[in-house]
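Here's a solo chain for you in structure tokens, the form predicted on its own.
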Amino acid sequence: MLGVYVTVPVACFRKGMAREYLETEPLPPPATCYGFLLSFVGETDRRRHVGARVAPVLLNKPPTSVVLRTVWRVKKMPLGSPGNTRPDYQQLLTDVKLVVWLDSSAESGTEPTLEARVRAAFTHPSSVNRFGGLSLGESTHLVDEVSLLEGKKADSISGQVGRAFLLAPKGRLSLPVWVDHVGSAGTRYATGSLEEMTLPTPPSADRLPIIHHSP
């Protein structure tokens, strides 16, 4: 299992059903963390590492603010038509600090695993071929710091208590592990709960949400 330390100055982990008022989840869903890791290693095929287990751990309590922004909704063609934009309120989180746990023991794809590729990206960053800014959530919510949770970085947060999204059959929170970007029929969720855990000790692998999609 691998831990990745991430900070994001401004972020919104939009709730899937939010429409008129764009609410944010308290921490990034597993699907968002998975997409971030794929981008980090330069992988464009999001089915490549299905079966990976991913869990976010929020280290702080980011302040929440609300902004008024322009949102696109396609009502008529062409896409740039004036009627396709409207102002909506959106929640934003500031100064997000978290750890993303990654376990590749159940991956069904070909080697190397996502866990191995993330480690290699830290060890040999010049070997990564990727494009665009590294973000967590929306493309404009750029990552400020990303580090392997080992050595001095692990020591720096040792003893700190974070809130992790872990699988729980009777949990009160459902977060997506796979998002259908065309409709919503293919979106898959994991049921879990936010549980306190002391870092840098990792959780049990079988409690990490698993990335999977519809057949």
Contents of the next structure:
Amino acid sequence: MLGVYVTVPVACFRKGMAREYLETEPLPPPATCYGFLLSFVGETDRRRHVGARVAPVLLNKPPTSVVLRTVWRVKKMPLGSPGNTRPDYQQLLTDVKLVVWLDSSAESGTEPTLEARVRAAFTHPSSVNRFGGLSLGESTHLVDEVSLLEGKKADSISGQVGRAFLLAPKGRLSLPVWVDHVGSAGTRYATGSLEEMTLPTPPSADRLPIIHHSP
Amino acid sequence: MAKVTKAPAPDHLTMGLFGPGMSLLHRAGLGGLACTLRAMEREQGDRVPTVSGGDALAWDVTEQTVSLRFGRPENAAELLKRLFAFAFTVRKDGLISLPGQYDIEPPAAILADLQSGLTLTFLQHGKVRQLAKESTTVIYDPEGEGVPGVVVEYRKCSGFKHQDGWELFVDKKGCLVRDVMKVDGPISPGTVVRHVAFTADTAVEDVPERMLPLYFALVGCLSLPVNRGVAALLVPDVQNLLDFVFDRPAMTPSTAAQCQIANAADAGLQAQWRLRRNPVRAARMQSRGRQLVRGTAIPSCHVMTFTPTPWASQQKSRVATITVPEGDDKLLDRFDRALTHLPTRIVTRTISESTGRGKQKVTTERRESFRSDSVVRPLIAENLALGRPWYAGFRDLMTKINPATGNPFRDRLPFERGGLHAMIADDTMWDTAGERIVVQAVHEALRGRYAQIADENKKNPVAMRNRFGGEYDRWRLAFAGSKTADQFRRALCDLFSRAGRNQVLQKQWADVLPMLRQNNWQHARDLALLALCSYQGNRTETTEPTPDQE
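With the form predicted on its own done, generate the form predicted in complex with the partner chain in the same format.
Time for the whole complex; same chain goes first.
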């Protein structure tokens, strides 16, 4: 299992049904973290590492604020037609600090696993062929810091208590592990709860949400 | 090629409270479905649906699941039709009735207020409800002898979208469908088609076991109007369906004052307050052998605010959400005091109406009651819900304009002076000694200043009164206009220095100092303004307004 320390200055992890007044989840869903890791290693096939287990752990309590922004609502073609944009409110989290736990033991794709690729990206950054700014969530929510949770970084957060999204039968949160970006019929969810855990000890692998998609 | 055999249609539908994809609204909806089924059992007696006409009920409700049993797959349509017909009814007087929301059907005036909330949230679009063009009125029972009841206007409803919702769930043979269904705003407020140019592809879709709870979110949630254009939709956090069937009826308001909410946080806390006081619920908790600790089992509430926006003035859009944490005794005790001292008041006024002209002119007078709400309680409710000191942001009440009336909030504060005074006199409202002492010290200083002015104008009561008003405005502007810690400290010390001997400061000055530090001065500013508004001297210093002035 691998821990990745991530900080994002400004982010919104939009709730799936909130298409008007863009509400945010308290932390990035597993699907968002998975997408971030794929982008980090330069993988463009989102099905390549299906079966990976991903769990975010929030290290702080990011303050929430609300901004008025422009959103796209395409009413007529072409895309640039007048009337295709409108204002709407969006909740933003500020100063998000988290650890993403990744376990590739149940991956169904071909080698190397996502875990191995993430580790390789840290040790040999020049081997990564990727494009665009690294973001968590929307493309404008750029990541500030990414580091492997080992050595000095692990020592620096040692003893901190974070809130992890872990699978739980009576969990009060249902977060997506696979997102249908067009409609929503293909979106898959995992039920879990936010549980306090002391870092840098990783959680049990079987409690990490597993990335899977619709058939 | 081998023939593909289609799986037989299901003979049951099971919905889990914590199933994948069950959001807060889904869970509230499943709770609403459980409440409706219990209401059916209670009201239909022998006629309650059973599995294939036998003895077994056609449903089963547990702590975490609701199962509908059809007997044979093709019976699904009949059961769902009966369920929807019972759950979503319209009375002869044109009022929507949702039996899952109450133990005993409330009076028509309350249903009219609840209907007003529904038509501003779930049923806001003209295509999803049929309303009469003309308004009808219904009157609450009088609050006392000689006091007329509050009049509520509503438009008679002849039908709404949810009533026919069962048709979506079944095919031509009457069997339950398995396909996903489109979710829209009337079913799940805030859920809209992302791109109207591609409606078929970009609408939100959900499977039947999550779609059915969404239909019953109308029952599980509570919609209440703030005014004609603003409403709050309260989504309770359901964690146990067997408890929620008792909780939901207890959350429904039962008086004219309870139907009046001031903002989203106020709606959430009032619902929790009603839950805590409900005797049926308390008895239920005891009978289940639970440790009855007041407040601890009260669910949290997620409350959405709906209002027209400049870019979509024809509809009420979601513009804010707030979560009221699950029952916390300290928080609810403080809100209880706010509700006691700053309640929604039923005010009566006399209206003169004349008919005819000249000698034929006849003037008649009639008395009318209306609800007048506090402007301070919504601020307190929001602060409590967000975990801030209850007086935080009091400065806004001294500087901002009430968008509902176009008048400054501060114009309303004299009506609430008595309530504010009662709140600050209550020791349980304070977390630290410094908070209370700042208020007391400002009161003492104001008393000194008013005494000086009275002494200087003994023979001229008009000048005395004018100077009292001027003194109030002076300190209001000085405190509310302080933008930095230094400015505020200067204004406060100026007041203390002009007021003469201040016994409160002499005894407890050490407790006041932490309130003036860099990280606390804004709270101290709010407290100073609170003290200014709550100061009750003799009648010449502060003039109490009369109800007619409202």
